[in-house]
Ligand SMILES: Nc1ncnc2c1ncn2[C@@H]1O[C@H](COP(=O)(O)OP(=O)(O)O)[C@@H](O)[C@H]1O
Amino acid sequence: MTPTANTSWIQVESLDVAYGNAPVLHQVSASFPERQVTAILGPSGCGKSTLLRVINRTLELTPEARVTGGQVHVKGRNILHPSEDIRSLRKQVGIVQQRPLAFPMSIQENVDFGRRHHHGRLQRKERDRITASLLERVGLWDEVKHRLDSSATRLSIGQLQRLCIARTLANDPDVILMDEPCSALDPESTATIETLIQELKATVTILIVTHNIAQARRISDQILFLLDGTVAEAGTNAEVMGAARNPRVRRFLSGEEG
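Structure for the chain I just gave, only that chain, in the form predicted alone, please.
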């Protein structure tokens, strides 16, 4: 995938990943442009989520998973190098999971969790200002401003996903990885998240794994399509959606295969 006028902040070079003795990704190379939305598509089991987990170094939390070759650079740093500061990387490269998880604490404490972990506690006035700003940014402030001290577990699933995005934004990341963030949401909540993604790309580079072809058409600037752990297609939305060269990719995009 070659960026146009935008800087490529993430470069994946000849990446190989295995679970035990089973290869999952093979010689995957891709570039992800700054401040664009890249949709990562492909059938189940093709390695989409694995790729995200390599980029923010959470793959290694799975004992049998390992990178067996290649490099990943984020803003010029080889993040797979043994000397890499993983805590700093995960602050810079946030991740939003498929199922939103509220920590067993208040709404405000959820928003503040990551920022406090990386930067320490703030004075209450400044903390309240940042919380309000983040919740406004994800369109949640008006819905929760009168119950910030109540448990976040009482929120609807759509609200929870926006809360998780606010919690990620609290770390001021350069990149946000999203793994099927709308798969459990109703159409209204999905539309809200898609609008938010379009707003966020003004300041953040976004990689989103999705099975929803229509969603990828709506929100992505770039597309990376994986088949059997390899790159089958890569390019702009128009290039892949309108003129994919790989016949299996064309069948997938047309709904004949999935």
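Rigid core (definition): largest C-alpha set, two forms, superposition within 1.5 Å. Positions refer to the first chain, counted from 1. Worth saying up front: this structure is predicted, and the values here are computed from it rather than measured. First, how it differs from the form predicted together with the ligand.
- The two rigid parts rotate relative to each other between the two forms, and of L51, V37, V93, I40 only V93 lies at the hinge.
- Smaller rigid part rotated by 12 degrees relative to the larger one between the two forms (C-alpha superpositions, whole degrees).
Output the form predicted together with the ligand next; the form predicted alone has already been displayed.
The following holds one chain only.
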């Protein structure tokens, strides 16, 4: 087995990924420490979403996508191994996808969708209590408390984004992969989510893709910077923000390049 370094919860080694014949990740190696927030930065199209989708194995739902080399370990488990229990992995390593999508059911049922599948049906009172607390935590409760049983498809995109975070949290994952979770949120909702992330850190390992440099500076412990499918910079928040070696990364962090 590969040596899983000290506190490293997730270890990515020499990962190669291609869509069809077009390589998108090339020899990506990174480690994500347990119960820390790692921000993944980089220009659009550099492979951030692809990396997240490898880690909970949703990438393979895209027919033309292939992992062509490398390994990923989560808590010592080789998750790309063919015998891996994918469903339990996806529950343990939850993802908040870049495109928030309501399922064709009520708000209540959306929140409860994965949870009910993994942990079974609950008494109505217990279920309502859990739903309320999840919606509170993502800052959506006040907006939807009077229409929990109405269709989730009528929510605004910002509301949906928070609903999807609640839906993933409901699975009680050990790792949460967040793909631009605040892209449609106003500053107030963004602050709520940032507070949530800080709370979650006590028990959960978090990877967050963001285009908001200030946000990465505020909430992350570690930073991984990708350029054109390779790791351009990796280290603690202070290291990368303060003294990035790569000139393009420096320009990006200073806002000269976006």
